[in-house]
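To begin, one chain is listed below as structure tokens, in the form predicted on its own.
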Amino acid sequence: MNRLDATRQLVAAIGHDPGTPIIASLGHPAYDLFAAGDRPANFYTWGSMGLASSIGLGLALARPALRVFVVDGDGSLLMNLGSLATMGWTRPENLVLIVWDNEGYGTTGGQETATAHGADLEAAARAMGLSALTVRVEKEFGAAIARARTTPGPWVIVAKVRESGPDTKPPLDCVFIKQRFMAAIGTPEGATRGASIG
């Protein structure tokens, strides 16, 4: 399964609801999400490796009426496995964490991650009390998304993917990304761009 194609499948599955947030880990998960279909409810993270799962968790806890999706990489999640423990403890039913497991650090040169040597993210998630499964083909992934959209979570879907490496990158203006996202989820905030300090 190609990561970009799987991302497109995810966006298509939730595309009828433009207010459904998708939090993307930095690097290729963000590039793929942008290429699959930029929308205001996409939140692209920068300079925050390992934190997409925690950002999604915080949003899911703060906004229980929203179904929150996170697209993370295996390398990023391995940097913050503690987020799985917190998900298992707090149990937000509206959280769906998708881990693109390509068994490598795609953004930094393709170095192998621990999943290339037997680390099992599904087993780790289950050990923390989460509903988890591993998928390898698009049909399985589609079924997992459909189930996670209607069945209380929190869910962890480990998707074994091949690298896709899109050339398109989302805007790098972090303030713009944040303000557009907050408006999309119904919590607009005042503009800060160009504001004086002091």
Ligand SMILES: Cc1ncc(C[n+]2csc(CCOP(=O)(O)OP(=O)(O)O)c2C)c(N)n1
Given for the second form:
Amino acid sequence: MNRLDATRQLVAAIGHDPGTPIIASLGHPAYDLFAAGDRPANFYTWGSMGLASSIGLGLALARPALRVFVVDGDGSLLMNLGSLATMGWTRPENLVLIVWDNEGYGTTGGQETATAHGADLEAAARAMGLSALTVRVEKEFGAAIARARTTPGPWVIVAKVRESGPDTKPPLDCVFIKQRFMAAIGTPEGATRGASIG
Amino acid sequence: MNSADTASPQWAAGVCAGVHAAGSRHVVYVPDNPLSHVLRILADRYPDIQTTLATREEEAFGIAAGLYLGGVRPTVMLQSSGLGNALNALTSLLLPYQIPVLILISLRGDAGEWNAAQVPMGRAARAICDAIGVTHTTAESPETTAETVHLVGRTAFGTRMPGVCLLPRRLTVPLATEVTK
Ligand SMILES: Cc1ncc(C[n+]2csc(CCOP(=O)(O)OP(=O)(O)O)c2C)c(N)n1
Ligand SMILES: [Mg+2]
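For comparison with the form predicted on its own, produce the structure of the form predicted in complex with the named molecule.
Zooming out: every chain and molecule, the one shown earlier first.
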């Protein structure tokens, strides 16, 4: 499966609920999420490489009643492996971390990551006390999403994917992305709401 | 200063009171020695403030951003050395998305420092904040720390911009209680 097809499968499975958040790592994971279906509850990062899982963790801790999905990249997670340790410690049941493992930095030209040379992100997640699995085909991925949606996490799903080569980009305005996202998940930012004087 | 004061110094109690007054109920941190006082007081006296330990300061800001998206006013506590570990989170996440965080930096490398490895980043901390456009205010005395932290937090959350309160060494480790840890 390629990353765009898998992202479409994810959005088809969970995207119908307008309040279910999906946090996307910078570059191609965010581009593919946009291409699979732009929705207000998508949070596209434009930088902060590595921090998508941390943003998801903070959101999951703040909003235990929401099931929080993160679409990360293998290169990005490798930049912030400590995040797995913090997830293993804090253990929010409502956090689902999906890692698109294309064994490379697809966004910057396809240079290989360590996962092309034996690094095993599923094993790293397990070593931090997390429930983790690796999927390689649509059927396995669908089953993993179904399980992660309905059983307590935190879940780490490492999805081995091929590069998709996206040709569209999400909105560029970061404040727009944030405000639209916060309104969609039910925590509209105070400054967007208006208030009585005094 | 008696031993009870040493265990619960006024500046540290002021930090906790300021965080609480600013409406922040979640502190994400990487510890340092002076901040241990703040952490102990939070644990003892502030059951409504949650704390989360991050493995790295950059990660702490990512977690804080997620907390904010979920409707919580976050505080991040770090040592000045950790500012270097956190710069990309500030410049490519908090600033462009206008995500407010109350940032408490335990300053090292300023007057009273004994560790050369702390000096360059400690000396640069203010200039780095200026260069990336993050406002900073220094807590000047134990008596005014609560108010300073409160005001920095109020400004951050009101204007939706991160704001730094620096906790200098003359505040957190006055000579009479100097420890070389
Ligand atoms: C701190 C930082 N370092 C490097 C980059 C350049 N960069 C942008 S995307 C990317 C690759 C991300 O790889 P991965 O997370 O595996 O996603 P993929 O593109 O493979 O889908 C890199 C290195 C950056 N934006 N920020
Ligand atoms: Mg990749």
